[in-house]
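Taking the form predicted on its own, here's one chain by itself in structure tokens.
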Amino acid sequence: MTSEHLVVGGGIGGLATALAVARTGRPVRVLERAAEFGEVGAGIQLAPNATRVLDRLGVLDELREVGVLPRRLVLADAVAGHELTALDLTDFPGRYGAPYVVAHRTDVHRILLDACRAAGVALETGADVTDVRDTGGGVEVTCADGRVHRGAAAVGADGLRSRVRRQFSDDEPICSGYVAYRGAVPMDQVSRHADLRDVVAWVGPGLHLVQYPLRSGSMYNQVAVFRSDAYTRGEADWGTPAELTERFAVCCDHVRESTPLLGRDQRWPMYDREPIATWAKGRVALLGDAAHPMVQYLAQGACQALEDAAVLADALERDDVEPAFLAYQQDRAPRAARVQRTARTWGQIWHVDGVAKLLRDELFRQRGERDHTHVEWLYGPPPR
């Protein structure tokens, strides 16, 4: 048997979770089942409680210097097309240690890959995962090709459809009904764009679409969600291009005149999973989407996959393998629970109609744009 922690996927969290782990001092192997590292996606939201990790990392000053500090968490009206309420992240340096980031997802994903080889992480492709297997004093992981690697530990970082996962639950993903249309596209390309100094998210009834810029500003990038009539009826062909253009015609010029801008060849369906307690079991350890896939109305899921890297590699520099994996369970567990339960909650403040919207626009009225009321558990460094 090797020493090295086998990491299962090279996504975000996997290849966090190699570099913090191998900044340790330990050695590590990452085993994606793609032919070749990288990203699916456009635009990620990081903020403090993910940009204090890679900052920890190293890497934070890169990503700012690919990314934008966002003035303004903006939330406005898709129908009306007014602004309901702000948050303001000029002072978060100063309040949380970290700033606001946004960027694409292939520019996280390459800076997080070159920080790995560049601390000697093994990376390996084409390793579709079939098996993971707790040897006692181990772990043997086996791929679909044959290859057997064997280690000292292994982590499930392989996403919302985990094979890791199945040692933990026999659950299955959840579809909101909701499905989503992305699209980033160059500046010069745009005609319709929010203030380019904000993250605006346009909600309404069963739908928003969220607009900021990337890559310093010479990229726009959108986001358009809503919840499928089709897939209430029971079709199986739901979610389609022509329902996103009938959902959006309600909405103000603003919103509507965005959408066309979306990429229409593929749609994302969206899905979390219930929480569970247990994500280690003896040398084998569960991180990211595999232990707590979350729908994204918080901006969390990649946020989240950051604090489980840091967590897990502090406990293994404080113990061994197997007393580290539970104090890392104990640690993040309630908390991402806590986050999957209130991104659920989130979604349905976003798209709710009549009564419901009157008193939730009101409240936000209400509110200042310092007010950190709701958000000061989730950015803060959490209590140990």
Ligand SMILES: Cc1cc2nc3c(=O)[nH]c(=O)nc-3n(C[C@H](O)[C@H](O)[C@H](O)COP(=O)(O)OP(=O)(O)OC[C@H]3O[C@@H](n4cnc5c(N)ncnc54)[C@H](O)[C@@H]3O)c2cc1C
Contents of the next structure:
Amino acid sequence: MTSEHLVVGGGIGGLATALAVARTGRPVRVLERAAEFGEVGAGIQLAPNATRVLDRLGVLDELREVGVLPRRLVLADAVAGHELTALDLTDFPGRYGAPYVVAHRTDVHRILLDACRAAGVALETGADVTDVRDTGGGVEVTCADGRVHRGAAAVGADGLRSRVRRQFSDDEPICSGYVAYRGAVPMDQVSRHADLRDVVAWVGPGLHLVQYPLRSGSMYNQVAVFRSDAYTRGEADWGTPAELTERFAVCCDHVRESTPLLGRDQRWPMYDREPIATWAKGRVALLGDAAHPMVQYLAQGACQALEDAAVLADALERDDVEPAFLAYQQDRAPRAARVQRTARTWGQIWHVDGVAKLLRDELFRQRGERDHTHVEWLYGPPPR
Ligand SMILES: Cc1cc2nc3c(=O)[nH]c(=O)nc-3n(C[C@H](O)[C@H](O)[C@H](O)COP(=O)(O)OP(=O)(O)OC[C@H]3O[C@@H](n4cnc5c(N)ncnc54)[C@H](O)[C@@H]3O)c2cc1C
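Could I have the structure of this protein in the form predicted together with the ligand, to go alongside the form predicted on its own above?
First the chain shown before, then all remaining chains and molecules of the complex.
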């Protein structure tokens, strides 16, 4: 057996894990299926529960340089066009020990990749992992091209459609019937934008649009999401660009006139899965979307993967692989399950109509911008 720790998947979760484990002095190898390491050309929100981990990994300063520290998270009415409620982010470093940062995904991914290289992580692309086996005392990871890697432990960070997860559950991703269009464009192409100091989510019945600046304000990121009527009708081709235009036709001028800037050639149907309690068996563990895929309304999927990485590395520092993986699962699975469930509920709150909307708006009106009642558990350090 070699002492190498094998990470299947080189997304944000896999790279953060490789870096965190390498920082404990253990040899690490990342096996990525794609021909090149990379990420989608869109933005990502990183809350303090994630930026604390990035700080600990020594990459937060670099992220700050290429990211934006927004002033507020704002919820606005996508149809009526007015603000509903907001959360002040300016005191986050003092309150939560780290800032709320929005950044380009490719920047976050590149920063982690560079840090992995510098930490001596072995990085392999074109490695489509087909099998991960606990051999008793070690693991064996097989790739489609016949490559076999032996190591001390394997972490499945292979995303929503994880192959490694099949050892843990026979469940399938659950389609929400919602679809996302997203993209970041240079600011000089943008004629319509919200206040550039804020992250703004324009919410309406069965739809929303999120907008925020990236790369020190030189780019603008947009994500439009809607519930597809074609999906509900059972049509195979659902969530099309034509449906996007049609669904957003009810929105206020600002939202309607913002959507033409969204790329139309790619779309992301939105899936999650039910939480599972078992993420670790022997020397194999799940991490990130492979363990806890969630709908993105809380902007927490990658944040949770970063929390996973930190807890997993801490556990490996304290103990041998098998007890460490169990301790990681016990620590992380209940919290990630809560985030998965809350993300669904938050989506429902965003997308309601009728009387429920009236009640929601009234509750929003009553809260102040420094009311942390509903986010303290998520952004603050979890109780140990
Ligand atoms: C529209 C949208 C907006 C979002 N916004 C946010 C946000 O603002 N903040 C936030 O925290 N989260 C957000 N998320 C969620 C976030 O993107 C994911 O939770 C996160 O990227 C998951 O990272 P991961 O590394 O676990 O998985 P992935 O990013 O899916 O990476 C998995 C990697 O594994 C590789 N792989 C797959 N199978 C194999 C195999 N068999 N062998 C080898 N490699 C393999 C893949 O090629 C990929 O590189 C959003 C998601 C969506 C859809």
